[in-house]
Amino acid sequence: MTAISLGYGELALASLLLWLNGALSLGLGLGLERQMLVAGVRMVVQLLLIGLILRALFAVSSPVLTGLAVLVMIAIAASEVYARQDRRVAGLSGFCVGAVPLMAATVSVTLLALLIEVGPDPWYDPRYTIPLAGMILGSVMNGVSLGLSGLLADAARERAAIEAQLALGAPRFVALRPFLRQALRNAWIPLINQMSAAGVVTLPGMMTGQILAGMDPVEAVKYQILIMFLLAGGTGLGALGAVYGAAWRLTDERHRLRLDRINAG
């Protein structure tokens, strides 16, 4: 069985679907349809790009080439996880605290995929690199993100709390024990929730393009529990390290609270 190939026209068809959305938005006086609008081409104009990109890559096959690529990405996303933040660590190390997990856990755990499990020959086939670090560095974005989102929303809210619990000679990771664990809870329900419900539920997307592709449904099933494991490792690892790095940003070695350090998004 080989793949389907779309063309331009079906995809025009599909468009109608979002105008659709857009007409009702216009209809119900939602506000939306200039948004769905602007999504809409935007989606299309990268797509297309990145599409056109990984032709050029995959026909290269260089190793640098496909190491700057993943760095770029890394780059971007790390961007979009200070950018979401509603209160920010002041200077550099607010965008550190989030850049570095990232990449620290997207670069171990895809090059634990690489070079153990999936085995690609060479190694940095960016036709198995490049779509494996996309798909692990978009989940442990989200999980830096919220982490990140979570900790420092309930820092500020619960100043008093926590400064009474330093005040008393708690050290600072104990004062704050609480608010980590509901920040890595905040990181982790997401893609519990992911692992819960696919088969059932849904069935996730890596997995349905590997069939529509013509792979062998079993064949598919294996990669996709793969991907959700790697999933797994890599949020935790890049959420862990976020949190627990923005803690000891907003705290000092005399384990005072510095919430002078934080600044409005």
Second form
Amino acid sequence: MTAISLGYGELALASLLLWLNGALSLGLGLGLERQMLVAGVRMVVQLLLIGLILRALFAVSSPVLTGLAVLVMIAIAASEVYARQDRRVAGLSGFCVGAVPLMAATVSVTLLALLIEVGPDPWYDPRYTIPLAGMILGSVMNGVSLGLSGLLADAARERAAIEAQLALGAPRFVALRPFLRQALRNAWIPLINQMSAAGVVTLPGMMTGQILAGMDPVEAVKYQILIMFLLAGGTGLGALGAVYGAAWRLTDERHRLRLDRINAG
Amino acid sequence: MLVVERLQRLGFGPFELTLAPGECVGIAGPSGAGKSVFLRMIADLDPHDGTARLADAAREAMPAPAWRRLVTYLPAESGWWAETVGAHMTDSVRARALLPALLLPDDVLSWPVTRLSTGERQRLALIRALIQEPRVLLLDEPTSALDPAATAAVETLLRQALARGTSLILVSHDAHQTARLGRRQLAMAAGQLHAVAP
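Got the form predicted alone; could you also share the form predicted in complex with the partner chain?
Complete assembly follows, chain above in first position.
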């Protein structure tokens, strides 16, 4: 079960395709050749670096270093969620409404996968922990981000509808319910699409990778199914936490809509 | 009896007001003078200083939703959150019973909200609040989008509510309307309420 190793010469040969694109951009006057070169160089450097880091992490197989790596990944994802919002909850809670559910969902689902589902030895084996946490984190990040931006945009746009309910005596979460529901739908739809398309329209990347690495396709599929369930659970939990956390910050204990706590990003 | 004490926010107020059951107080004043700010503070819809009570029940002693069912604010521009008109009514039987009095079609509750004119929305928002039988209604320009016939219909319905003991605070640009519904007239200017001689 070993993959065919690639030489750096073969990679250089494949990079000719990018050079070809650059030449086309020059020839057609698209002006994209600079960006293409920068993105190509970034991709190669970033991936080589992460390869070296992962190799080192796998070699020492330390629980502390593995945990630290996962924390760094979560921190980067959390700042990505924060940076992507058009509107933000003001202050420190603007970061926390995204970061806390992101971390809680990622950590709990990753632990579930490691301890109950896959069961590597030792349980924190970075060869499993880091790719699993990474895949889960990517999906949770999308869900949290879509859920938050949907809710914040709706709260600002639908102020009259929300306050009409509050004025008639609806508690805050009842008044926000149509918008909470819509935000959670936004967060969930990409995942539903991903599950419906899996194997028919797309061959998921991880499964393809395992097949290329020599794994039996049915074994690879079983892993992919597990991943899909983990992503579903993590994304659902993360988006739910973020959307309800934001709704809690957008209202106060006297059930008022507090749009003064939203900043334009 | 509604008692409002030292309500203030953002340079508006402090406001004091006492309102007997079945009493209507009219408030006139230019835009931006603080009329809506005042009504929203009574309904506790914005953070502010001061307090209010209804008879012996202090506002802060009850949950805000309970207070707003008793003291209901009706903004000039109504908000709608569901597809159909009927989904906004807590009691569709009582809502239907009020339709003819406000010159609204019998089947309007089954309409999508998007089909309503501005004037229809305004009257339906009043029905939506009235069927919950609040003790005090805070009305912000309740007839601004209505023709004379519909305005008269709304005033008739409000007079009936007053007769049942509901109190009204009525913000209106139309001094005649406030005079038709209540004896007490106040004027809002630069964030302060002043009595107006009848």
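Positions refer to the first chain, counted from 1. Here, rigid core means the biggest group of C-alpha atoms that superpose within 1.5 Å across both forms. Quantities reported herein were computed from a predicted structural model and do not represent experimental measurements.
Undergrad: Does the C-alpha of residue 252 move 2 Å or more between these two forms once the rigid core is lined up?
TA: Where the cores coincide, residue 252 shows only a C-alpha shift between these two forms that is less than 2 Å.
Undergrad: For residue 35, does the CA position differ by 2 Å or more between these two forms when the superposition is done on the rigid core?
TA: For residue 35, whose C-alpha is compared between these two forms after core superposition, the shift is 2 Å or more.
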